[in-house]
Ligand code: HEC
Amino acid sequence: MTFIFKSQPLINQRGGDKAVLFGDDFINNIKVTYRAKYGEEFPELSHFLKKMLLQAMVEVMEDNRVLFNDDEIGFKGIIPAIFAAQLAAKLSTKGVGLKIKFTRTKDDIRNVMNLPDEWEEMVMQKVINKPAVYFDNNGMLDGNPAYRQFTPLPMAAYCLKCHGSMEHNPLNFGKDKSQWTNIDMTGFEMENWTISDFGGGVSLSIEKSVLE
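May I see the structure of the chain on its own, in the form predicted alone?
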């Protein structure tokens, strides 16, 4: 998701070479991004689930190849949250006990497809005022014992283009205020969030049986 965020200019540009978004080049860039962010080597692919996750990531990008290369469309709409949603949908077709979701508190979620479950809502209420990774080795997923983790994602300037106020909306740039809209580039109503607001996070769940 960090690489998708950093690659927004490339994703949305018209024309140009976008090979780094696909196949082995994409995964290599994911590994470089990981090393830069965490200061350690990318985890070894010692489990089939890790290999499946990377393959699913590649497949999601390949599914969007035509969109990325469409010179008629400026904003492609493949932002980190959408990438996470598409990745989750892809994983759901593979029949493994792994689920990834980009979510936020239920009272403020904009896409009902990303509504938090009870565990996610409980965790967010715990970390909303003091963001920290929350791990639970006694969680449940679809009625099965699971490892669950929630990682808060801080708001960034780019997030405000969709979730901020109208002055942050690129659709309003260069227009008179009387023509401004509070509908963002993805078609949702902007929430007037600020850089200091809770931005939600990534929920990761893995059924324990998958790791046995």
Contents of the next structure:
Amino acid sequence: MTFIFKSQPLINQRGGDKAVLFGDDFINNIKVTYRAKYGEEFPELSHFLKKMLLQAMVEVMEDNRVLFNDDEIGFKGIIPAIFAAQLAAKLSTKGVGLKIKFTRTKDDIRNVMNLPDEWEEMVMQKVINKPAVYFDNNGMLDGNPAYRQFTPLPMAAYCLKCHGSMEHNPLNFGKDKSQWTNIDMTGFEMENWTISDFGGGVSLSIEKSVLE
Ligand code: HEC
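I would like to compare: after the form predicted alone, may I see the structure of the form predicted together with the named molecule?
Time for the whole complex; same chain goes first.
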């Protein structure tokens, strides 16, 4: 998500060489970003699930190749949240017992596909006022024992460009109030979140049987 965020100017620019977004180049950039962010080596690809995850990430970028190379469209809409949704959909077709979901508390959910399940709702209520990674080695996924983890995403001022209220919407900048829209640049209705609201987070589940 960090690399997709950093690459927005490249993704959205008209023309130019975008090779760093695809294939091995893309994965190398993910590794460089990981090292810079966590100050440690990228994990060894010691398990097929890890290879599968990287493979699925490359496939999502490949699915969007024509869009990325379209010189007529400026803003392409492939932001971290959309990448996460496409990656989640891609992983669900692989049948490997690995699930990723970008979610938030039930009220004010933007895309109902991201609605939390019971476990996610329970965990978010626990961490909502004290954001911290939550790990559960006794969870369930689709009726099977699973390791589950929820990683909160801190709210930042730029989130409000899409999730905030009309005065934060760049589409309204410089326009008369009577012409303001509450539809953000991605085509969704804005939710009026504020900087002190909960930012949601990433929920990751792995069925135990795949790790045995
Ligand atoms: C460019 C607009 C944009 C920005 C900026 C943005 N988001 Fe989103 N966000 C979206 C869109 C679009 C979706 C729906 C993705 C989908 O269809 O699954 C979304 C989905 C989400 C979700 C999933 C739950 C839901 O309501 O569907 C969370 C949580 C979220 N965003 C939090 C954040 C946070 C926190 C930030 C800042 C760190 C942020 N977003 C920045 C556009 C944006």
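C-alpha atoms forming the largest set that superposes within 1.5 Å between two forms make up the rigid core. Residue numbers count along the first chain shown, from 1. Remember, predicted model here, so these are calculated numbers, not experimental data.
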* Asked: After superposition on the rigid core, does the Cα atom of G143 shift by at least 2 Å between the two forms?
  -> no
* **Per-residue C-alpha change between the two forms, Y158, threshold 2 Å, rigid core fit** => yes
* Yes/no, D176 Cα shift of 2 Å or more between the two forms with rigid core fixed -> yes
* C-alpha positional change at I195 between the two forms - rigid core reference, Å -> 3.0
